[in-house]
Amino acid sequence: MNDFLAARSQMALSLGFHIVFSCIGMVMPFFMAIAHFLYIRTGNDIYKNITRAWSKGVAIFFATGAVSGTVLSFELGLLWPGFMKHAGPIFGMPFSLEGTAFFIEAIALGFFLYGWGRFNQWFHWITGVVVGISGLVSGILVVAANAWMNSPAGFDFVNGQYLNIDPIKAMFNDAWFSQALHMCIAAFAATGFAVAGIHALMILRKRNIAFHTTAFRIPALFACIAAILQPLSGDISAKDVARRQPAKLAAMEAHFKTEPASPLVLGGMPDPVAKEVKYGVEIPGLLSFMVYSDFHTPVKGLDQIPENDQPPVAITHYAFQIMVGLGMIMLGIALCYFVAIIRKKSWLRMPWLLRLFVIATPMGFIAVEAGWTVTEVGRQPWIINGVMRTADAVTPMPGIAYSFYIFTAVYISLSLIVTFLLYRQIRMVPEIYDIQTPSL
């Protein structure tokens, strides 16, 4: 493994772990705040116990997210000094604001965790809401920085120099809204299905049924709403990519040839040498319609993009197909759940519906990982789209492969520790959380 590949692999590994921690940190506080609100309004101790149980999970993922996020900030400077030398002054604002949001989140979480019985109940609840809002804002700010890499703005690139820097314009670049919208909805879908799936499993195993049934409803509702909205945000994002990054769209769709009535390819195995997709199903004109709302307008293919500017087609296409396929499965589960709520309430007591949520437990996060693979691999060979190549930004220092091996071991260990802590929290439900406050 050469140092360039090792640097990219280490960054991919760090982002792959951090995005899971971040999604949960962005969404779980809202679940926690809703359960807390329902406890205050109803006085039902089950909601209080759910709130306290979920708050421990929020604390675990806040700590791990802080660690993995700090590692990423150092990796940007150490692995990609050529990038940060020029990009830091331009897109540094969202990172500095994200740091502010992080500190607000940390303070509010401390108030919430240790505020039981010490604060006014509504002030206590507000601190939980602040945890969720600040976490969500942190995520949006980081996505805005990544969007700048896909749609650079806020500077003039003249003779290799970055001039007339405007950090506000850089932060609110053309891609920030579509990416932030898509990412936020994805976080709610992924976290919602994961949490609902765990509670569904406990219901199927007949463990603390009242606790887990009540807890299941909150994330299930959010997950299903997000799963229905996600295709809409995906359409907005894909149209934006088609306009700004035609090479990425062509790789996503394995679209080799520019032609009228461009077909949409479902599945298949791209062959970059033969410039074709084997075993795929083509739907004539559908790609043109999805991009331009017209069945005949040609969509730019890879044949109009220089080979040294083309992203890896196979990885990008497979990741995109995985993301879309899992998104459609979650959409189907969401529709079943809403039919059950509105028309077929007997379905809510059926084991098969709970099993669907159990099966969907990892799907959202797999889709998120696939989506970020599309975002990052699909931008290659650029680290700043159309401005700086990734190979020109990497550190000249040797021995990066050893760093990659060490960080791989660290992240695997961290994931095992987090898994153990969450497993212990689930096992402790009967002893700590599924209890009723005795009447006075």
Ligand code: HDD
Contents of the next structure:
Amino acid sequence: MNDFLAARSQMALSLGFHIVFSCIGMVMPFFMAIAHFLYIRTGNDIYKNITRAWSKGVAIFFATGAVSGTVLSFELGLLWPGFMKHAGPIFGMPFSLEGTAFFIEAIALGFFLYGWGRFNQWFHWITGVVVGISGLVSGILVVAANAWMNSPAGFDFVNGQYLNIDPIKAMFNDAWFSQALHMCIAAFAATGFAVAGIHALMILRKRNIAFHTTAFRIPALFACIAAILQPLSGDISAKDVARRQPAKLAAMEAHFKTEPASPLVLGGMPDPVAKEVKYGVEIPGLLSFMVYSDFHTPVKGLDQIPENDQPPVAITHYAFQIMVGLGMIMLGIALCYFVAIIRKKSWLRMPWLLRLFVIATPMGFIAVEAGWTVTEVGRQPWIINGVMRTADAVTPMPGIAYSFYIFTAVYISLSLIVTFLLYRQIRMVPEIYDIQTPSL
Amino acid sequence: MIFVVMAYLWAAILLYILLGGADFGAGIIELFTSEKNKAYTRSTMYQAIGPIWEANHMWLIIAIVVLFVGFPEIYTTVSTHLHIPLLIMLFGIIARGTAFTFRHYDAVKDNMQNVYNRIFVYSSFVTPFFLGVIAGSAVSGRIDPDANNFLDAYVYTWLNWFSVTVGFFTVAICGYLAAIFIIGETDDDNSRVRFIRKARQMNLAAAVFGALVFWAAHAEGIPLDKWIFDNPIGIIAIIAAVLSLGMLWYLLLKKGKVIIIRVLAGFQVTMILLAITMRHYPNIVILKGGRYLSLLEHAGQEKTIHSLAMALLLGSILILPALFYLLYSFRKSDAVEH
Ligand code: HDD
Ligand code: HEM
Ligand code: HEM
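Okay, that was the form predicted on its own. Show me the form predicted in complex with the named molecule next.
To see the whole picture, the full complex is given below, headed by that same chain.
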């Protein structure tokens, strides 16, 4: 493995790892806050036990998210010094604000996790909400930084010099809103389906049914709302990408030829040499419609983009298909669930509905990883779209492959341990969280 | 505005040494505690740092963000030429943070606890050691941006006696801070005596490694003694540190107020950092051949520095009151329900 590929893989691995924990860190505090609120309001101990069971899980995820985030802030320099040297001062604004958000999050988490029985219960509740809000804010900020790489703004690029830097403009670049919106909704969908799925499995296995049924409802509701909003926000994103990164859009859609009434390709295997998609289903005019809201305007294809400015088509296309496909399945599940709540209460007791949620457990997170692959691989060969090439940004230090192997081993072990810990938390529910006379 | 940013950078580094250091020290003390007292030491430490450990480590992130936003050339030079120790330190951070949390939140308490404990104590040693190595290397004059072979460019930059002794010195300081801190966390007289003994050992270790740092600097031709002793601020800072050390031990033996003892220990470390950095100011990285990277000359553009300073000021208004309230609320743990 050459050093450049190793550096890219290590970055992708670290980010792909971190994003799982950050989604949970952004969303779980809200689920806990709701359960906690219901406890304070109703005095029903089940809610208290759910809150505490979740908070233990969250503490584990949080620590892992915090260390993997710390690693990332060093890795930007370790792997991409050529990039950070110029980009740091321009896109640094969100990171400097994010520092505050993290700090508040860490402080609030201290109060929340260790504050049981020590503070006024509403103060304690508020600290949990603050954890969620600051997590969400930090997610939005860091995505704004990433959006700048897709849609650079706030500086003039003259003869290789970065002049007239304006960090505020850089932060509010063209892409930040669509990306941040889509990311926040994705975090709710992914975490919501994952948590709901685990509780659904426990109900199907007839373990602590009252506990798990109550715990299932909160994430399921959020996940389903998010799953309905997700395609809408994805449509905003796609239109946005078409405008600012036609090469990425063409790669996403495996759209090789510019022609009027551009077709939408479903499935299929892109063949970059023959410049065509094999075995795909083409729906004429639909791509034009999705991008420009009319069936005729041609959408720029890869034939209009210089060969050495084209992103890898196959990966981007597959990743996009996976994301959208999973998005559609989750949308379907969400619709079933709403029909069940509103019209057909009897469905709620049917095992098939719960089974759907069990199947959906990993879907949101797979879609998140796929979506980031679209965004990041689709930006290649640029690290700053149209300004700096990724190959010019990489560290001169040789032997990155070894650090990539070690990181891979470390992250695999960590994932295994976290899974193991989660498994133990769930297995201990009968003993710790759901006993007849709650002693907590 | 640049001075605001510099002040924050210095403060973040100091606070990381003090709070993060005491936190690392918790593991170091555990490493050097006899088997029969380990459990007590561990739970006392956990009670004290559990609620604040996340916050303790935020100072490092703040320092890094200030560096990469405000002083990108310093950040990228250091991360290129000290890639290897930074990487090891990162593995230490990963191992330590996760082991600390996992051992507490594992729902089943079985022999996995031994695994977490072992990882926690060793990484508590490795992480500050490499932090010290990195800090030492930054001023050692070994970093050579023009080096064209692997060893000179990426290995001898940090693998030298000076950097290594600074690493050990850092470990000893962390252990010392933690020992002083934990004295106030116990009500039991026996343990108190034991922690005081620990503090004395760590203090001695710090003195020995401090002397070794001077020896190594001398051997490697780094004018450390000159940096510290040829200017009044350096001399005053060192005298203040020594005086406060004497006072600290006097109060400790007299069972003086815990808070004063802690402040004295913090003051001492502050003075040491002041003495080391004052003479270098504003150069924080000394390169080979007398070149250097300066906080004034290698700062980002005006507007960047301005907005960075604003972000930091805004941040402190929000953070500091909340942080003080956190420290205050958990200042001495009564039996907390976890
Ligand atoms: C639960 C996860 C999830 C689901 C179901 C979807 N997405 Fe997505 N998508 C993401 C999670 C995600 C993401 C991981 O959050 C990304 C990566 C970068 C970003 O801003 O959001 C993303 C990126 C992303 C991009 C690239 C944005 C850019 O590069 O700026 C587009 C065009 C879409 N999405 C479109 C869609 C469409 C049309 C969907 C229809 C169902 C869809 N997404 C479902
Ligand atoms: C957490 C979600 C993210 C994921 C899963 C992700 C994924 C990836 C992937 C797959 C690559 C490799 C692309 C390739 O080389 O083909 C990559 C590269 C990179 N990403 Fe991201 N990314 C995420 C967010 C971010 C953010 C928020 C930033 C910065 C603010 C960022 C900065 C980078 C950089 C600097 C590279 C290396 C250069 C490049 O390949 O363009 N990423 N990321
Ligand atoms: C889209 C990408 C990202 C999102 C949505 C995101 C979000 C978050 C969130 C919500 C947390 C809080 C901790 C947790 O809940 O586990 C977190 C932690 C952290 N993230 Fe990320 N992050 C992203 C990418 C990055 C990148 C690229 C960096 C570094 C350059 C980074 C640096 C950090 C740091 C330093 C922490 C630790 C803060 C602490 O100690 O509490 N993150 N991230």
